[in-house]
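The chain below stands alone and is given in structure tokens; this is the form predicted on its own.
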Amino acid sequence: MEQTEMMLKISDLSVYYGPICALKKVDLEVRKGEIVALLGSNGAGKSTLVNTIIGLLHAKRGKIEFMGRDITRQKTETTIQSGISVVPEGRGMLANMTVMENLQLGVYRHKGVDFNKNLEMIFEYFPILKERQWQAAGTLSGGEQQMLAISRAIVGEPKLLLMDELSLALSPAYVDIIFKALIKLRNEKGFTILLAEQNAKKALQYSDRGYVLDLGETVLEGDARELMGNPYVQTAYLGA
């Protein structure tokens, strides 16, 4: 499959939380059924440039197109309905809500969806939260919280999935699980997804491509394979 259609584009990025300066001049593309991997040590600005995308936070200068509009100074809102859907980091979950109610306020203020038949879909994907539907989200493991904070960002059909830290505080079993799910998502169902992680190899090994964040500023980006074989990833990241 061909990867030429722009799903997000950004453009000379700069985003400040006061006088300090935590994104400068990013730029970064995803195409449509790619996986991007978007890599950096805590604090590098990551979730920052997922927070701006969806509009929690403004950017002081640059430009953020998705599907070609620009969409850098709108409404939070007004995004996740135009197809931009967010697993954040700690997952979000209502934890007194049963997991077929969290699952029920990811098609909220989304027209057109069959939520009974992308249940269907959630439920092939991660059969335990079929066994599960009815039981309080809180009593969940952490693995299968991460599964049903994926399973809320899809139902409401996204065309683009932005995942925030999806291994943090996850066993490697469950790691394994969630990022071949991806996988799946991606070449069954055609979703796109930026993925913002610190576990670097994981991400690496799942992606089509990556880009490398260091205090806010983009210092590497290219094939997935070859971030892999960087020996300044190497060193950094994957602890060689």
Given for the second form:
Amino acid sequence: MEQTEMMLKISDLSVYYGPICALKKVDLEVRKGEIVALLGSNGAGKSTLVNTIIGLLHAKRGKIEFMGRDITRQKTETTIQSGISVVPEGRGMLANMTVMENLQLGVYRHKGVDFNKNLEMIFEYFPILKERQWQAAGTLSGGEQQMLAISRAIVGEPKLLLMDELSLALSPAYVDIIFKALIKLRNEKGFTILLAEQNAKKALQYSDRGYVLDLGETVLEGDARELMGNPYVQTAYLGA
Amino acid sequence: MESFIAQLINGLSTGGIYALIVLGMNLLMLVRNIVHHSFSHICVLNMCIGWLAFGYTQNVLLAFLAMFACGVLVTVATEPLFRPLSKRGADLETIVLAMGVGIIITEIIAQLFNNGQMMTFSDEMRVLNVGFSFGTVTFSLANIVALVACIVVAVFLVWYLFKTANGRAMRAMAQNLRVAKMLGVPFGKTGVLGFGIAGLLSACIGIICIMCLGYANAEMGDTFATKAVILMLFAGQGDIKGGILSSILMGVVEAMALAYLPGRWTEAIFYGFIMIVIIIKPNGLFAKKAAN
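Okay, that's the form predicted on its own, but what's the structure of the form predicted together with the partner chain?
What follows is the whole complex; the chain from before opens it.
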């Protein structure tokens, strides 16, 4: 594990909303090919962390490195271009635009990727999107929208995928479909994934390692299996 | 019948001009979520610059070039004014700001161009101002050329917005700025690009107005602005295709009212029609059901 390339390294990161501290001295590492779960309840700072990584929010202290380069104060578009894609919280559909247009916008900053080839790959994974490609994204069902959000994020061949609340407002059956597709994609295409999730059970089931955030601080980190067995995680997040 | 056809062409070309102004304002609405009330003032300023440049150089091409330069420069120069307001999602303030810009431009035209007198354009500037006969009626070739020019410009802009990556990015910004940023759409650059294209469009509108109307004065900006803002609301804010259709419809209704109704009832009919639509369909005539 020590030899694998470091994808994302966050050290001593603090973020404030005005006087309110949203993230406090957070350290986090994601290595190449890993799926890392970022757990925590509502308001724990998961989305704040995701938004800070891509530069929509600015850190007061600390450092974010992506593939060895400091991206802490980089503009969002530059960070996206360097190979990070986001599946936004709430799916982030451009509802009045077609499925195809949503996918095309996925490569807006990723010049030089073979859009048509990736599109074929996506339609193989999610055939329903092929059928609906000329429909407005807002007319899709929740699960289909989540498929589109993932597809839009991977069509630009990112090196790192940030997923914010993938399972939110999805039926349990769909959550499994989505996660299984994700694992398959990771295994076949070698994506690295940081998964911000409230649904700790599902997230840990499908990831390699995990971090638990509470009130903006990292309270636990470790192997996904270990975390699943951890008594604190069980009482606080797994309802055991 | 001949006079009907003449009026129809007249109305279509006026409608075409409205359509381009509304299109420009919708473009600015997409990238900055503002109602750029002073867009038509910029179009009129372009006309004045064209008049001035022609006066000095006696060269139509140079005058048109000066209009393009003025359109792009002035429109892009207003972008930094709107950026901070747009960032914090201001609403009413942007309208006040845009009206302020419009008033300043109106004053500039009144003070600095032709001592505030109406500027009439020479036949060279009006290029195609030749009447031609159709049965018993004569009408200006300029109207038909204006109509064609409006169609060409509108088709190009719609193509740009719907079929190019930057156009899609602009529409994405309008729909959900946060998501657009997450996809890597740069807020600053895309906005400036939108303003630049709107500037080019403002020069095209100026040239078409010179051909069709043949004069310019300081008050023209206000007249156009009022109609354009109303047409925007009428079609549904940011609705590109709806804006074009309602503008053309309005131009025709106006021309017909002017020709066939006694007295000066054009304005009353124009606004009456719009009032009814706004009452019945508050989201605009062409508003789709909100997608969920």
